[in-house]
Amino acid sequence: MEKVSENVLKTSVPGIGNVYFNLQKYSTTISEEHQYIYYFDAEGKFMGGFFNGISYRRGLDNRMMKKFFDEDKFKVKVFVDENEKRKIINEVIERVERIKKFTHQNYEITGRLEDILRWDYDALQKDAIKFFSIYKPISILPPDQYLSLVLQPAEGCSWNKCTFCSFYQDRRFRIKSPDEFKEHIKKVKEFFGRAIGLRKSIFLGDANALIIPQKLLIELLKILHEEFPISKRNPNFEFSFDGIYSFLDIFGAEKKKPQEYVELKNLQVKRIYIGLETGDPELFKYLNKPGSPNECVDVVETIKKAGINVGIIVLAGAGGDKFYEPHVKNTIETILKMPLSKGDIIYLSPLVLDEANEYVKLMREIGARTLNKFEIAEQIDRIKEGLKNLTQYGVKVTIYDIQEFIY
């Protein structure tokens, strides 16, 4: 066994060649000649890998996504079927079993491989059942929160009437009591085990958890601080989270007073994500979102004054060809009215119409043609160009592809 760097060891396995082990505190990555790569969390659960030119990611619900590029160099995201998923997991387990025979001289590696071998396909399937006993489906997160620890003080969406969104139609909106939330946290801790240290922050779900009445919300946030180290080290934990993050719709954000945002800031709420979707008032109405673009500017100003960062989400392709120009123009103008600064993010999210039946119906009635992938990419580039001066203030403008999400 040869030490390559501080956390990387290398050994030679007959029939494979050099095998590298990247041993991080909360994860293990195995690389066979840098060609066949697979990684696991601290409990040994398979998280994903890269082989045969395809990237794979496994969610905690045991779904598996593969990503590759099509002939136009656009990224394709596909959930694999049960047979392919079983084949991939079984192959990974077989490879780990083979490698383990040649690592007996290193107890740390052997121990990690033994943990991995406990999680065969059937074990991961059982774990997914446990996951769904703890969580309602985690429908979506902002890309910078994919490695967050999701907690659900609220379930569903308090509005749930946007024409383009079907994320939360399978559940009613419900807020947990403090005792329910404590029990939820207890089960989450048990589910993640040591792998909880891999998570970087805490995200409060579902769609707009910060709409919870302020008195109860503060009580729930204080429970979080009792249960986890947030933005500070605690001798009882080996890890800490960098802050608390959540979605909030425009209408819910308007209801909060400036001082209430200061209270959230003092309890380590670091960024609030708001779906502007479009800066065009007419198109905004077709999306059936509560509030308006101008009201979004007002709430962003209030949130920023409290010292909390924002994530503004724009729906690229919304309104099709009929609204192409006003969507671009008014969205840029609306965002430029916002007092954005370092730590804020503008997310440009390509419109996905899989189950947006109401939106499709409305667009058909007004004769709006859906944009193709090339037109959406062009629109994203135009909005980016219009917002490019924001980057000098530390504002990030980037893509938010909801089809890439898997928790």
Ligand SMILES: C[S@@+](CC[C@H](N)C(=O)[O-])C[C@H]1O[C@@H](n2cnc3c(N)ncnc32)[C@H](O)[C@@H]1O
Given for the second form:
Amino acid sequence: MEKVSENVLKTSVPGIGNVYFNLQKYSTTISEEHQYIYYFDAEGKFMGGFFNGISYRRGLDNRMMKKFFDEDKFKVKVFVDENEKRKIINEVIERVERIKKFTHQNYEITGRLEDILRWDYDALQKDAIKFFSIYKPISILPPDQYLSLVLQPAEGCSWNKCTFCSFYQDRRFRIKSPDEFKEHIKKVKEFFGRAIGLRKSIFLGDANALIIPQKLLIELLKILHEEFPISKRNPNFEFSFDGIYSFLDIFGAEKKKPQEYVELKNLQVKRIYIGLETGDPELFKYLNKPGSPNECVDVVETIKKAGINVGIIVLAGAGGDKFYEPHVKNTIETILKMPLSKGDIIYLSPLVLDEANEYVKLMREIGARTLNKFEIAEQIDRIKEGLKNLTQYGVKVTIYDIQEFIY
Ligand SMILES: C[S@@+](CC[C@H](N)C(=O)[O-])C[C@H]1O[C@@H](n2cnc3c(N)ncnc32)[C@H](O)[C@@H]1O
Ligand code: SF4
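Next up, the form predicted together with the named molecule. The previous block was the form predicted on its own.
Below is the entire complex, every chain and molecule, led by the chain shown above.
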């Protein structure tokens, strides 16, 4: 076994070739001649890999997504079917079994490989059942929160009527009581085990958790602080989270008083994500979002004054060809009215159509043609161009691809 760098060891396995082990505190990555790469969490559960030019990601719900580039260099993301998933997991287990035969002289690697071998296809299937006994489906997160620890003090969306959004139509909005939330946290801790250390932050689900009435919300956040070290070290834990994050809709955001945001800031709420979707008031009505673009500017001002960052989400392609220009122009203008600074993010989310959605029907009625992938890419570039000055203040403008999400 050869030490390549601080955490990387290398060995040769007959029939495979050189194998590298990247041993991180909360993850293990195995790389065979840098051709086959696969990684696992601290419990040994397969998280993803890269084989033959295709990258795979397994979610905690045990779905698996694969990503590759199409002939136009656009990224394709699809969930694999059960057969393909079984094939991938069996393949990984077979490789790890082979590698383990030639690494017995290293206790740390052997220990990690033994953990991995415990999580074969059947064990991972069972783990998904456990996951759904703790969580409602985690439908979407902002891209910078994919590695967060999701907790669900609330389930669903308190509005649930935007014409383009199907994320939470499978559940009723519900807020957990403090006791229920404590029980939820206990089960989440058991589920993650040591792998919890890989999580960077805490994300409060689902669609607008911060709409929970302030008194109860504060109580729930205090429970969180009793259970986890957030933005501080605690000698009882080997890890700490960098803060608390959540979605909030414009209407929910408006209902809070400035002082209430200060309370949230003091309890380590770091960034609030709000879907503006468009700055065009007419298109906004077709989307049936609560609030309005101007109200969104007002709430961003209030949130920023309290010292909390924002993530603003824009729906690229919304309104099709009919709204192409006003969507671009008014979205840029609306965002430029916001007092944004370092730590804020503008997300551009390419519209994904669901034929069952009211939005599709409404656009048909007004004769708006859906933009194709090239036109959406062009619109994203136009909006980015209009916002380019923001980047000099440390504001990030980036893509939010809902099709890429897996938790
Ligand atoms: C959970 S939602 C938004 C958070 C909050 N509930 C709100 O409405 O402000 C997250 C984001 O997903 C995006 N989204 C929802 N449905 C979409 C779709 N069909 N295609 C693309 N993006 C979508 C929207 O931009 C939305 O703001
Ligand atoms: S966009 Fe937000 S407010 Fe609208 S239905 Fe979806 S989750 Fe709810």
